[in-house]
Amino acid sequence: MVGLSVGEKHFIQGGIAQDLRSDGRKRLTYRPIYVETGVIPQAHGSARIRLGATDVIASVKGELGKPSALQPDKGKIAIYVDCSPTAAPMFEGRGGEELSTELSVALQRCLLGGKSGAGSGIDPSSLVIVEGKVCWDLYIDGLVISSDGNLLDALGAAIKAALSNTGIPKVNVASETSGDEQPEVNISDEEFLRFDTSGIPVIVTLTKVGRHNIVDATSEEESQMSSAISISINRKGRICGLTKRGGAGLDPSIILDMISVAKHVSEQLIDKLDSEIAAAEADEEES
């Protein structure tokens, strides 16, 4: 937890009420976003996102596996988050483990949709090689290096950038089989498949401080929140997922208003993030 004096709390809350936050931003303004891609050579794709003093990395690794019996026409995707103990004092011991689990569950809810895959920003059917027999299993790992608030939005952006950077080897089926036998496959060293990341949503977290909502809250601002709602929204303005934290309840009409604000903010965030990802990938190709 961030320890603040009474005066500091009044300063933060008063600034938000007047639409002038302590770092000079307005209520609905993000901190500058910096993107770096290809930061982990061993992964199939990776990216680093810095949002103010919040610094996170996401990596994507694909392994050949077998589709589940319940969803033979879909591959599998798993998201795990690790909070480095050096990122913040509260991450040491069980505090870090609990937050890692909370962030992992929230990211799966926001990016992977329901259990059926409906609403998913990543199409699981695109990971199938031979229905019911061979598929790609995607393991998406997030690492929190430094924390100054708004971890969920930063991790969501890092995953979007890492998937844009991902190249999965092309797999050719060498021989068809019948029954339960696994087919022989050849994995290419030269041809790679890229993901269409245009449908992957961004996550916009609206943090309620006093009577007002803010985006991209710092750790100090989060310490003053009553509740927060994270909404994942794609380029078409569709809601892909939603998760809430904080003890205070929210009236349904307020939630609808927050969704409307998040949709407006997401348009600018998607454009900014896409341009930063494109610039980072261009820099990576040149280097």
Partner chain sequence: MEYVSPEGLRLDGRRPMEMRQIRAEIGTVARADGSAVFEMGNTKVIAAVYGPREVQNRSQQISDQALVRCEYSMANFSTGDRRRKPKGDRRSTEISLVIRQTMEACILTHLMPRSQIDIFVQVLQADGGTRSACINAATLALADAGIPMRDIVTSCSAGYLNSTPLLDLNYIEDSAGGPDVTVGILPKLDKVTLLQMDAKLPLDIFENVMGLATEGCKAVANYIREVLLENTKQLEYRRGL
Given for the second form:
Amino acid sequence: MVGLSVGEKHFIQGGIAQDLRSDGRKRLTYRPIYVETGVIPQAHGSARIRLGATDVIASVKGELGKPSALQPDKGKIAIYVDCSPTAAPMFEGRGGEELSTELSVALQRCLLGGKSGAGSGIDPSSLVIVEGKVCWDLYIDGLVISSDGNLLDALGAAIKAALSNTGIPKVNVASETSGDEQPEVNISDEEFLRFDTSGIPVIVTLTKVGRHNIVDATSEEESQMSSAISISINRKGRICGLTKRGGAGLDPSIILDMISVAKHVSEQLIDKLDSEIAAAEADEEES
Amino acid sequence: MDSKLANTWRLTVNEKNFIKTALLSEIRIDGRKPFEFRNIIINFGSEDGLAEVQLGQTRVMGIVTAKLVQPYQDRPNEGILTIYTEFSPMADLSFETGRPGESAVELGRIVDRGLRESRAVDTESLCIVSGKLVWGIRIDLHILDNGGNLVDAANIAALAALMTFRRPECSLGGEDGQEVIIHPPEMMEPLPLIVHHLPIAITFGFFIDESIVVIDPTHNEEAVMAGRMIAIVNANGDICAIQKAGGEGVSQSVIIQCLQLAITMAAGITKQIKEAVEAYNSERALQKIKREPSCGGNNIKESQNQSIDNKGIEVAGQYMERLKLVSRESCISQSNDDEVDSKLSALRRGTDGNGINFTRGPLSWDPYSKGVDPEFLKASLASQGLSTRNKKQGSSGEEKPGEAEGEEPYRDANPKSSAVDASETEMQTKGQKTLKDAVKPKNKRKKKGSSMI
Amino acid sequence: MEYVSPEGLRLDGRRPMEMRQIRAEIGTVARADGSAVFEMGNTKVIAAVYGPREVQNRSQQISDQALVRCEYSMANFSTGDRRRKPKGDRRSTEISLVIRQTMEACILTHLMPRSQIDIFVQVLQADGGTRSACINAATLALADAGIPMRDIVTSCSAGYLNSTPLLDLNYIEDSAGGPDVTVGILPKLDKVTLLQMDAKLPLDIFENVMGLATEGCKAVANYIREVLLENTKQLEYRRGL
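For the form predicted in complex with the partner chain instead of the form predicted alone, what are the coordinates?
What follows is the entire complex, opening with the chain shown before.
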């Protein structure tokens, strides 16, 4: 991104202070969200989210695998994010790796809960087929096609949409086997299990510019931030994960303040997102 | 790969214009005609599966090794063929060590496509236990000197190395028949790979003026040319692969013409490679028989007679290999085996081309290059019965003077056959150096074991 | 395996000389100077062009020409089995090289000395013919970025299975092990700029297959011209002309 001039920087900061951002939004308003589901037919579930000029695709694919020895009754979920060089030329080759890992880790923290699997947005025990032997390995892949700020929110929303679009095929276990043998499994082509995605949290990123917090920053606004907090909140208003970025120190009271603002914003976001996802799925079924 | 500015080699504007202007009158700067190949020299190494190819100034070495690996999941009955390229910085300043650059990857993939997709090497015969164990053949191509047209030279090196490679014989054994036993070469003769056909790569260079097409561009011409096309064809007239990656656009008719030209040239190069490989094979077989001089002496006479029939040295080679097995088994108990071996190898090393080494050729300065030696050789080889073989050498030695000055690239319409003969006789008559003959007793046939590097 | 049924229908119901459905869209990546999405059947590719801009690596600057760079990457979910390493493998390096050289031949690089043009191609779905889709998408993206070119480059693939030349192979037909010919042409000048082939073919059959692929390229070229014309009309309209 080309650098900003001093005049432009003042303009952005002044606008935020007056609750009027460069594109006319208020501080706590999201850009219009466009959701498209089923964009990748080969995957079990997929979705594409456009948040202004930010464009991300998320896909969910399940493969049969063996559960880990420590948690034989749970399936495995992995989240990977890849930044495509089409989003920015600096993502060419290994350039986008740093950002990709940061986003992957943040998403894992927000959506997958702790090491024991507790508090996860998706229940891993629903992924197990034969305890201790066969389970689903869920791979969630995010791809950033175009980047104009607020990637984490967009990816979170995309993953939520993709998961609600996901149909994991039903598996019939062929026969009872004992010992260490791998049981025979038939993957049916007809029946699908759908996830209950009402428990999946959304991520709200609050960016602090000057003394005010804005939601859904564009990349120009992000370049002016002093710090940012990404909070994942679920429908019940519970906080599922928290990430703070940026080098500036924040007073704890300010953080609590930001959290309450985020909770307030998240309710609207969840409603909006759910309705968009439903509309997108209806569109997909029609077409 | 970001190459440093200091390492890129650039031609001056003057040189580029010179090359282009010369090409307009169909003259190339090394004196060749536009559709002439440079001189190809194929040398083999001391081991099986090692070949070094010189194409003018370009030198490429190909090494083939084999290992037991697991097959790919979607092809459980087939062996695996992989190609690795190494662009050594000594070949060209712009090559860097470490990860292969774009051109290295491209070269590897082109040679790979030519060999694998066209099924030149039979991979199904490399399967040992279906789904579990197969032979993985690895071809390493080392670029030693970049004089232009690396793809063609690398391809020939890969083919020559593949054809002379021998993989160890293995069989299933063990308690449940699942264990694989690899037999060392001393126990059982290693097997060659089955090569159905030889895909030959021919590079065409296109210049800005579309009517100019050259074959086998040199390093300088590569810097000037606007586009290139690599056609991999075999002597049967099949096209195995084509790679024209961008560059100057050419019309379809030009492409078809180039392909037809490639097919005609491929026949000659195929012949040259086959002859070089056969020469190596027979020499190798003779070397093995040499280790058991008492056992195989008389039989070799008959085999040599056979070879005169021009059935190709292949027949003789196979016969000799079978003989070798027979003689091995019968002579295994000989206690002075090792003694004989070490003596022979010492003598071998000591002499260079002494005795009749029918894979040597005369040097152009050799006063005896006219083949004066037949009688002399007959007398000295009486015990080995290689006299008939010498006659063939003698006759080829006589035609050699005509081609003695064959260091220069051949120019006629039938360039390939004469070049092939020249290189073959070059290899053959080196053994006729009489200086060393004078020193060493003639009875000891110092067959040079290792080849002409 | 039967790739062409006795009635002359392929596995997906097409005729041997029929191409898959193509769809193109310009301007999808807002931040790029030019971008396009190109779909050929189930193969979906995004191309983004950044440039002409200042050369990032001074040592690579060319004083009388623009430097063209290209990177080809496949998304993790683009193929049936999930890929572990989307970039940097040998196939991607080769295809990046091929696309770069193809586009370099048609861009008027001497008009933009000391600058750099980056072409990034991302495969979202791979179902055979990815190379061709990438080149077509790159052409559209370059046109969207307003970079001067000699002619558009269009590309199409063709094969030969069950003794029939087939146009525009999909993944199943491609992995059948038969010959695969990819052709890229400059339609107005009627010159072949990209030609890749693997597996064995006799010369006369090859001529046939290459001719078929060239026809496919011309059809794609017509479609691309329509899309570009439509796009220009839209731009005019938005500017109120």
